[in-house]
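Coming up is one lone chain in C-alpha cells, specifically the form predicted on its own.
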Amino acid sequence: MNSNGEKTLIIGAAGFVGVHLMTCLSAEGRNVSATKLSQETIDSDIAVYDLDILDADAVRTLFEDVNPGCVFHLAAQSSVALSWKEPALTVDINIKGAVHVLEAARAMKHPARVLLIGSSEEYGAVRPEQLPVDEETPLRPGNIYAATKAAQDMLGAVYANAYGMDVLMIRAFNHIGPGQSPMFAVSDFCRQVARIESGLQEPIIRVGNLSAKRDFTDVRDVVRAYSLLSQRGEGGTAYNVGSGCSVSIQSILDIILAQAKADIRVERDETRFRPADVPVVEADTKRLRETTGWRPEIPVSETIADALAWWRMYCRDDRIGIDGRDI
C-alpha cells in the first residue's frame, strides 16, 4: 500500500509511541510529517506542525497542506486513571478528535489511509473461555477511557462502510519501553527503582494491583506492527496488536526488582488501584500475523533493562521532576 515517496502523517507524535513510530518510519525511508501540541517539543529533522485536534478547521487545513497518503492517529488521552478524573476531557480528545481526523481525511480529493490507534481496554472483562481475545469478540468497555476508544473504533468502521474510506482500527494491547510516562505501571516501577538507586526516594516501591495479567509488548515491536499494517492491512478491518501471551504485573515487577541495584521493599498503595480492573488480558494476533508476517522480537527482560536505563539517565542527569508528570 505505502510507497516510500508517499507522505505519511503522524498525529500526536510527541508522546511515547509517536517518538518510536517516527524513528521506525524514518528508518524505513518514509516521507514523514508529524504533529504535536504547541507546548510539546519534538527533536527530529522531519516536518513538525503544532496541532490541536479539537480544532476541526485546523485539522482540515493541515490535511490540505500536507496531503498525506497515510495517517497514524495517535493523539489521545491515554490514561485510564486520568479518564476517571477527567471524563469530559477524555471524551473530547478521544472521540471528537477522532471525528475531526476522519472528516479531514474524507474531505481530501484522494482520502488518506487512516490508522486509528485504539486499545485492548475496549474488550473489557473478557470471560476465560474467550481468551485469547480475537477481533470478533464484542466490545464491552469497563472504564471511561475504554468507552471512548470503543467509540473511536466504531466510528472508524462507520466511516469505512458508509463512505468507502480506507480506515483501519488498531486495538493495541499493553506496550512498554524506554520513554513511557510514569502514569503507566511498568514505567512507574522503573522510575521508582531509578529514584531509589539515585537516593531520591526511600527504598520502598509502592504498587497497586499486582495480580492482574496483561499482554505486554515492547513499543518498538508495536510500531513495527503499525508500519506493516499501514502497508498490508485491509481497510475497514480491526487488528489486535500484542504479544499473544499474558503475564502478571507481579512477574513484571519481579524482573524489575531483579535488575535493580538496591534492596527494595514492596508496599501496597490503595490509591494506585483502579475503580474497575480487568483480571486477564491476552491477544489473539492471528489476523495481524497472517496479514503482515509480524512477530514480536524483543523479550520483556530487554525491554525492562532499556526502560530502567532510560529512567536512570534522567535521574542521574537531574533532568526530571519528581511529581510524576509525563516528559
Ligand code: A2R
The other form holds:
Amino acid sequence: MNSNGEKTLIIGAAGFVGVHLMTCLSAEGRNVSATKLSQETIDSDIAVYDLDILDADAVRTLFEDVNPGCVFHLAAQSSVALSWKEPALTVDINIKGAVHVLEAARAMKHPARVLLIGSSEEYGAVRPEQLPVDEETPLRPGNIYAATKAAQDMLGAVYANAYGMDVLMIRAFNHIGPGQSPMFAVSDFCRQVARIESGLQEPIIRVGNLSAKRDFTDVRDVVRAYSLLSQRGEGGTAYNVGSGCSVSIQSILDIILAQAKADIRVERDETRFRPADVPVVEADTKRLRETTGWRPEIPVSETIADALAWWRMYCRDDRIGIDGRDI
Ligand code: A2R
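Please give the corresponding structure for the form predicted in complex with the named molecule, as opposed to the form predicted on its own shown earlier.
So here's everything in the complex, that chain up top.
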C-alpha cells in the first residue's frame, strides 16, 4: 500500500482532525489532496477542492479527476447535540454522504482504499464487564449521531464483503488538541481559561459531569494511527483508535487549572450535563497495536499546553479584532 506517488485524498479536511491529518501525511511525504466545503478555508500548499458530499455526481467526478489510491473520509456532521436537532441532515451527511464516497470508490477502475472515520459513540452504553471495549462488542448507539456512524461502519463492511472493496472502519475514541471546537468538554475548558486570562470572562469555569471517565488521545497521535492503518490495516476490518486508558474529566480539568495563569473557581452548570452520560469509556487497542505497532506518544499535559496556547492566541486575536468568529 501507499507506493511512492500514490495519491491520498482527505475528504472533510477543513475540520479539526483534517487539518492535523494533512500536516501528518504531508510530513510523511505523501502525495496529498484535500476537500473542503466552499465556505471553508484551508491554508496549505496542497491541492484543495470544494466538495459537498451530498452531491453524488460531484464526489464521483472528483474521484475520476484525482484518481486516489487511498481516501480518508472525515467529512461529517460531527455534533451529537446538533444530531438531536437536525436528525435528517445528520442522516444525510453521515450516511448518504458515506455511500456517495463508497460508490465513487467502487466506480473507479482500481477502487481506492477507503478509511471511514467513525466514533466510539457507536458502541453506546457499554456495560462495565465489556470494558475495555473491543471491536467485536455489539454496536448499540445511544444517539442519532452515533446511529449514523454505526450505519456508516456497517455499510463499509457490506461494501468490503459484497464487492471485495478495501474499506477500513475506524472507531475513534475521544481526541483532544489544538483547534478543537468548544462543543467538546476539554476544548471548552481551555477556551474558558484563555478567556478568563484575557479578561473576557469572570474567573469562574463552568463544568458538567466531571466524574465520567473517557479514553483521551492527542489528535496528532490519532492521525498518526490513521496513517499507519492506511498502510498496514486490513480491508473489511474495524479498528479502535484510542489510548487504551480512561481518565476522569476531573483529572483533565485539574491539569488545565494547574496550567492556568489565573485563580479560577469551578462551578457546576446543570445545562452542561448530558442526559445519559456513560460512566466509563475505554478502548481495547490490541488490534491497532498489533497491526501497526502504534503507541500514543504525546502526554496529556503537553496536549493541554498546546490547546491552551491555541485558545490564548485565538482570544488575543479576538480581542484585537483580527477575527470575530464566535466558535
Ligand atoms: O460542519 P462544518 O461546516 O464544520 O464542515 C464539516 C465538514 N462537512 C462536510 N463536508 C463535505 N460535505 C458535507 N455535506 C459536509 N458537512 C459537514 O466535515 C467539517 O469541516 C468536516 C468534519 O470535521 P469536524 O466536524 O471538525 O469533525 P472532526 O472532529 O474533524 O472529526 C473527523 C471525523 C468525523 O467524521 C467525526 O464524526 C469522526 O471523525 O469522529
